[in-house]
Amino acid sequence: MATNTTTDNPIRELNSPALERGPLWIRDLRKASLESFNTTPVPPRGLHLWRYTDPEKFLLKNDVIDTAFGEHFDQAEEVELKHFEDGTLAGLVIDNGGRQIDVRLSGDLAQMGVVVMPLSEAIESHRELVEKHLYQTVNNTTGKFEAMNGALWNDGIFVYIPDNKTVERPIHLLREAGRANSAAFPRLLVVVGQNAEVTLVDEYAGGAPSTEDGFAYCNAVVELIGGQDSRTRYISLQRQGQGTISYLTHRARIAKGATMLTVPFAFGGSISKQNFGVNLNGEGANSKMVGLLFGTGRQHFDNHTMHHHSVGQTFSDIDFKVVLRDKARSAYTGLIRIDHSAKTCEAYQENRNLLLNRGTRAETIPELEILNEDVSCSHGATVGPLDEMEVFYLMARGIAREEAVRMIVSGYVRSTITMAPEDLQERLSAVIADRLGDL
């Protein structure tokens, strides 16, 4: 699948049988992308956005094959699918790394009226809807690896909400990695109608549980296009093996009067890279992102968000958590970007940093990029350790200093993990609570 090349900055030529298929538009776009790929250089260590995370670790290796799967490979399909039998649960999609993807529906969904379905297929069935907005917010001119899983992608996800239905139950998205020296390129479009309603989970899993083997690679695309007075809520969910090397590149773009809530959680991985951005593209538009990152081991997280204010009266806010322990990294650099002609928005940014013992580092680089005074913005940042104070009011009643800490770190990341669906709030508190245990 990728052999070398010799540059000063080393590029791993790209072919795979996927730019063979679908229709000829398809095909295009794919091989677009293979060639941006293949004459894109490597970015530069320390240039804007790869300042703390090599780049090379996001290229595949020589000896990397197809996606590869064992039976039963992530107990949470059992959960999922309980969920989605007691009624929890709206939809339910099974996607193992682009080969097999199982759609489960509830009755009332087809319906309505809305689409959930392998994108391989909605090319062919919805190709009109498909053609207008996919590789339209990430595309081969967005980045290098954004062209990687442009060419390379096998299949993808395709979820349409028509125009004023709501989706009261969350549709779930479970999206399985490989194991070890395998790569997936997992692809999701969403449309969501005007004054339609949706929420959705993408949860990415499996990967290689350690780096004994090798390495897993995931390199991860999501377009979400949000109508007139649409309501989006996403939830994404990163909690990959240990041995996986993770890449996620989303772009949403809102019209007048949408909202959208983007909340990303990320606790797995070996490295980890995410970028999540919405281009606010109608008056009234408002994003709202809320985060959390919990990292341990020696863990490496880099995370980027952005907010593009392209038309004025717009609102955007973000809150994202970062809680380190161990040898655990973070690096987040959040952007608000206000056009020349986008006047009367505002807009806030707060990152903070939890840090539990020494050896951990975070870095947080606030960015405004803001071309008119028409406007009101603020953004904040902390890094820092636990309050001393707190843990010592709690012990002063009785309470351990370990159990002092965990209901400290649980009270700090509970705001956000209620922002999930109440089916999914149980898992994220078990994971949280797995990775105080032993402190």
The other form holds:
Amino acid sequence: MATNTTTDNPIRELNSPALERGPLWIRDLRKASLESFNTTPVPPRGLHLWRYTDPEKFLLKNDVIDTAFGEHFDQAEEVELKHFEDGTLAGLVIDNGGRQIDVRLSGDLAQMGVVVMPLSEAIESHRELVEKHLYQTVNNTTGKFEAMNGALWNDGIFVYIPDNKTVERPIHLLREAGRANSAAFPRLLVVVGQNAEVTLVDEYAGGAPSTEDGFAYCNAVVELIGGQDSRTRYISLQRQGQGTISYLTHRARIAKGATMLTVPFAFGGSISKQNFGVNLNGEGANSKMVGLLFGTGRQHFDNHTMHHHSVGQTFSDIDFKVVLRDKARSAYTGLIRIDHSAKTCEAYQENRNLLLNRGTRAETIPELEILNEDVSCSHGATVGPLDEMEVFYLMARGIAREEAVRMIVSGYVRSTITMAPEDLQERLSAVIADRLGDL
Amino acid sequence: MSDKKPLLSFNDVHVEVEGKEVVRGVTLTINAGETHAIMGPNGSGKSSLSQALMGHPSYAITRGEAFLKGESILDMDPDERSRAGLFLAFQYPLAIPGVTVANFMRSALQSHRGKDADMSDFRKLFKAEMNALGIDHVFATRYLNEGFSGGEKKRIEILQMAMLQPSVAILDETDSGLDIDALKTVAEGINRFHNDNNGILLVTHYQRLLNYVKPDYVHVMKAGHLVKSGGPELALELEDRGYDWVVGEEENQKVEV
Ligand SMILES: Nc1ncnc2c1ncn2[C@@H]1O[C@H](COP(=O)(O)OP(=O)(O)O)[C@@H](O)[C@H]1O
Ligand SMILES: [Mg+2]
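I've shown you the form predicted on its own. Could you give me the structure of the form predicted together with the partner chain?
Everything in the complex follows now, all chains and molecules, and the chain you saw is the first one.
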């Protein structure tokens, strides 16, 4: 294999100071990641998960700089700061492209032993935990772009919930990508102890608002570990500007008796490719994913979900909804993998795609790798326009067509929005209302 | 006739669905204060006529005219027809996931009153009408028709009529799926609504509802035609003898040929 398959090597030209960050063992991991990035060819278009999106897009253009942040520009910050101050949130982290990470944590959490801190600090103060889990579920072997993040993350966020602790109020992570011609590599590691409980909102904001001045890049990695009997709710909210090229890989591994609710909201980006995966790794583990993607303009989404049952008597369920208007596109690939030894599992998957006008396009690709017969499994997919009968019913009550469409679509997404913590629902509804504003 | 005020009148209406003509020239006038009933066997075109009058996109009026308070409705969209005062209680009301009954009702009433109209009386009005129809208040926050029983759906349809106060209400099989108590409550709702300024068109297969809501006129529909008209006694006759004995003039002619 060629040692350098990319003709001009964007990482080296970037000469990121991130490569030199951290203690030696971290720098070694970064170097291994860089090596892996450089030696792994760009995935060919025919390859699994790359049929719908050109991988070249996620390589940084030569003129991309490693931007310094420090500028606070997203209005979500104001809202969430208020939510922290009035006690709605238990914690708030503002992550400016990994350059500056501000942590706010309510006093009782610190007392419980809950840890929320920049990854760079946790590497020193919680080395054992970090070393055990960092790069475990997402690493060089995951893929070229995961290796890219593994080399270039500047700083990330570390969350730890000790055994038997319940964090009642949500912890909100607000990550702001940079403007045009910048690149950000957010990274998150969450360890939820045995019988512990937490709700995390992981919000990706900022980025380039349009492609006018060039693209902003964001390549994020999320690793979640759910201990035995733990209960985790993880909400991912992608609402970066429409000039952002966004890539995200999420992997969670949950142990015996653990439950994990993953709620991805995909609204932002020019090109957004996201991969959410949960590995059910202990009897009685239960994973539910409820996703919503809403594309407008010329947005291009490529989403992948995976439920991997590596142990028997595990349960998974996916409901991934897509709404597209204008010329937006979406490809959804949903994989259910049940190992040979994982008997009596249940796995369900549903993907519904609502196309609000001609000119939109949605692909839905269910993938089942079920290696034993003793399972209960179903999947379903629909792609189609609004139900004109529903529209007629509302219009027959005097409601104008545009308003009827708005009501039906808002209703359609409602069951997903209610999966988010209450304080976030208002903002999510506002995003939907905005996207339906000028039908 | 000069003292009668026509609210809904249609003339030689033909309706096509899926390329098939299912209503073949129907003429009727409903004046203010009147209750008419169209009865007929299944498949005779009653629902098709009702849906077409409301402006359902699949039921096209291919011939004839239809007027609401003197104004042609054929070029109006369904929402315009509704705001002009036409109402259709659906035979099969649709479920709209995620949209609560209260929100739906509020939007509908707001549309009727105008975008900036005062809605401060909404809650009170809504509650009063729910009470009158024996609808539990929990229905206000449930999603429209989602998981509702047949009877609950029909009550909610009548609730909408009561809230919107249309000039003409077409009630398509509103009695179906109702037990006797629900039937009485719904009938009371219809009677409470009815006054000298509005008109009702009851569309029904059975005459059950007509025991509680007295029609002034009864029309029999068969194979897309109104084949016979009469007073309330016609409904009782139909109840006794079924529909087979009713033969329209057109069919008579066919028989002769
Ligand atoms: N959406 C439709 N598509 C195709 N045929 C229809 C549709 N709706 C009604 N029809 C046909 O039109 C005729 C009249 O039906 P309908 O109006 O429902 O009768 P009724 O209400 O009197 O029972 C029937 O032959 C029925 O099959
Ligand atoms: Mg019918």
